[in-house]
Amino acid sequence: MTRRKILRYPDPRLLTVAKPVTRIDDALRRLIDDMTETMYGSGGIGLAATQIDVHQRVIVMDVSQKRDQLVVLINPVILAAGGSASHDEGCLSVPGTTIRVRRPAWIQVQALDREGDLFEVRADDWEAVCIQHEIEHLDGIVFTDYLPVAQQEKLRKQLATAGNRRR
């Protein structure tokens, strides 16, 4: 396994749609395990493969409390949801930074796992945050979107200066 470089916010290639993943063989399940390595090494709790500029429909995450739970979803579509929630969130492209977002409280998922083997799953609550969070990651939606496009901007400025500063 690899460990891969993360885009970080505003990076353009952040803005990419995934192409749906046509073939499920060694060469995408070495690239889950990389995304799985990226994301434990960086104490994540989801990552699409768009964050590592792998334009491919192909989510890791694990929300568990002790993180042994990983869960790979490949050409994911949300089926149905319901109900309302607002949760404060994080993401990898974007340190240091949470913006409170409103989404559905509960998802029905249809996805293919590892090996190519079709699922559905349910999910509330930080599942559903984090499937629908990485979701729009592969339609090229960062979740800074939802800020008003003044607060967009100060954040891009921050993040330029922070950027700055490390080098």
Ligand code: GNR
Contents of the next structure:
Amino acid sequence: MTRRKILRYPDPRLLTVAKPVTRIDDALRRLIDDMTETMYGSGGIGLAATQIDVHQRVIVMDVSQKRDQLVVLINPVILAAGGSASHDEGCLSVPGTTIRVRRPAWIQVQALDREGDLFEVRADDWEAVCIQHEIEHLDGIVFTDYLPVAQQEKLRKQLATAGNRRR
Ligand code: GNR
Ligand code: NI
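So that was the form predicted alone. Now I'd like the form predicted in complex with the ligand, please.
Okay, now the whole complex, with that chain kicking things off.
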């Protein structure tokens, strides 16, 4: 397993729309292992393949306290959603920034697991927040899109210099 570099906003590669996975093979499972190591290694509760510059519809997440409940979602689809809730969200691609985002409070999701078997899960709380946040990454959306354009512009400038310093 290898920890991969996470793309930082405003990297234009974060705007790429990921393609559905068509083969679940060893190469894909290696990608999943790398994403898992990258997520745990950086302390995130989720990671979309987009964030490591791989534009396939793959998500890993673990919202458990003990960090021992890994969930892999391949080609995830939201079948139903309801309610409404706001949470302060963070993003590994936008370090040091939290944004309050209002989203459906629960979702019913269908996806393939790492063996290629279809499963469904009803998610709420942080799990629902995380899955929606990750699916947006797969669609080329970053949560900064929820900010007014003037604030997006300001943040882009701040992070462009902060990011360069860290590299
Ligand atoms: O680690 C993460 N924490 C988080 C907190 C609140 C809402 C969403 C998230 S996802 C984020 C990891 C990440 O950037 N995934 O794309
Ligand atoms: Ni994110």
